[in-house]
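Only one chain comes next, encoded as structure tokens, the form predicted alone.
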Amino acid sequence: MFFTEILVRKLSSSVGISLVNSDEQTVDDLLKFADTAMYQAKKEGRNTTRFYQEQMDQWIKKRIFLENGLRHAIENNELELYYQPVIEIESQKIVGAEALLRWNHPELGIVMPDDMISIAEESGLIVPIGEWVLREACAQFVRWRCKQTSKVHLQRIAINVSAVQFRQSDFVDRVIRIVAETGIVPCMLELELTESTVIDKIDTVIDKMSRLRNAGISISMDDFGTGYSSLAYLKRLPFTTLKIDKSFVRDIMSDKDDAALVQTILSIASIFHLEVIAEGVEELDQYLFLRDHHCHYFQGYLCSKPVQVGSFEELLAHDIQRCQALY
């Protein structure tokens, strides 16, 4: 029996195992199979063990296929940003957007982030792709601001930042340079970081976040409550916004624990003077619950799914009338 093991942060590991089941199998074959199983273990969340199965080869082949295509996606103009409106609950107006990446693959069609981000991170491609996303989103936001009417009040553009991207030594310098080159008002740019991004090398994280905040750039904690949430982080890290994960919002009307958790997050945010955006709002009752408990903003299908630039501009042109009709 052969296996490969990759250490992932201290004591966690992803293990791939292959069993000898044929006299024709060589040592190289077994090592390759174990490596394939290890990648499957990493794909399924890390810190786990997987035995090799033949169908795993198909996943590896697809991964290699996607990685090779992703290397040329920027130069081939295959990447595109979709935008989901951010709604201010008090005014019921669109006040911002979250930029979300899509890949228009020439053979597969639209490839969603879940199918490419991990590949981009492991291959290092997330760095140039992340920089493209940042530049494109900032430039588009500036274009919207330049031609907005008196009924449109765009105040923020949110952009997801990968942990790999954030850990680059020159990350802050790159962001500040793009802000200057695109002309976006720094406080209107909001970088979204996950909890897993900020728990490692805390002093370095604080330094980077402080430099971003000193430059006027806003920072939100994405999916708050789903990982290693700690009041100590909110005390030490200069966040401006908390985003309540859609998994908590989904059942706030039927699950007392989720309702209590959302209320607690809103109370914590108020104490720390943080804004709150609730994600995944799909039903009127969810919106009313958030409104009654003083949540500031929401995103979700109740207003709009992520849409292309043209469709987002149509939403802006009608202000927030399609949402107002529901209320």
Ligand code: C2E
The other form holds:
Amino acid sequence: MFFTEILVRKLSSSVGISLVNSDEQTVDDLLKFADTAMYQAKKEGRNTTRFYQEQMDQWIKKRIFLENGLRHAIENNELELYYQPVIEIESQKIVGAEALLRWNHPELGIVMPDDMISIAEESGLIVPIGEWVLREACAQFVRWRCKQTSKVHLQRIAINVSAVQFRQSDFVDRVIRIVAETGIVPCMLELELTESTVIDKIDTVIDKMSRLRNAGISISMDDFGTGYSSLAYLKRLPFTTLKIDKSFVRDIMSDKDDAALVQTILSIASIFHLEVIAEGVEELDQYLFLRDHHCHYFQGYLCSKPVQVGSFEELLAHDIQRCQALY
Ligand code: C2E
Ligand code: MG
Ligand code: MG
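The form predicted together with the ligand is what I want next, because the block you gave corresponds to the form predicted alone; please supply it.
All chains and molecules follow, beginning with the one already shown.
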């Protein structure tokens, strides 16, 4: 007999639904389909409902394939950090770098963060991976500083921290241990947090951030303007730097609203005594706008994409570290 029933799988507020439409389907099949639909719902931004469709199987298989690979990526030496220069606008010099994760997958080639960070977060793998990133980037920065001549001005290494990583109860202790182990000067380390990381459990967040700041470590708010944090949060949280999201910078010359937004962010930062880094600067006009409005630093393809260690060293050595595109 042909009949239809609904099986619903729910995790937090993402709902996956599979319909029973054949006598041959077992309960296990239905649970699997509902799980698949639930993962799809989560992928599409949570708080959503999705019905199972056959093509979702492909997606879930790829996800499991990536998760299994990621489990061994550290021990197999498949993770690599690329570095993107941070340029001080006043001096036009490279004064820092942001470490950005790449996974050299044996079959797929380079896997980008957008295709792996969420898998790493959902599986908990982001904790060992994040610790590897922190140790590797700090150690690399110390090597650069040791080689540094008086003409090189590298002062800061920025590292992205996931919300899952930050919420670990021993996160601050782990960071402080890595700082001691690698010998990095704490004020040269900048941790990047996003708004979504800091809006939950504000008192615990303030406590952790204050401990990091007391240890001398800088903290920036990444992708500023894309989340929901209010000015009241900005007042309470001990950030040192705001990073203007590249989505605002992109149309700065053609969209008056974006130009006004960037100017507003720069004013807010000035009131709160925060440094500002503009992300995603690709055009000379965007750079000139930011310079004229007293933005302190920028990152973007105008100077360089994120590059491997060797290429970053070439950028540093090149003409006493000035960003070529600017003159
Ligand atoms: P993010 O921290 O905001 O990093 C900036 C992203 O913008 C990077 O993408 C960078 O390659 C890209 N970008 C830089 N300049 C330009 C430009 O001029 N134009 C355009 N269109 N893009 C530019 P990527 O490397 O793919 O990283 C994406 C995101 O993944 C990062 O955004 C960060 O949130 C996350 N991520 C990267 N590495 C790590 C990591 O080690 N740990 C964690 N937790 N997250 C990471
Ligand atoms: Mg970042
Ligand atoms: Mg960003």
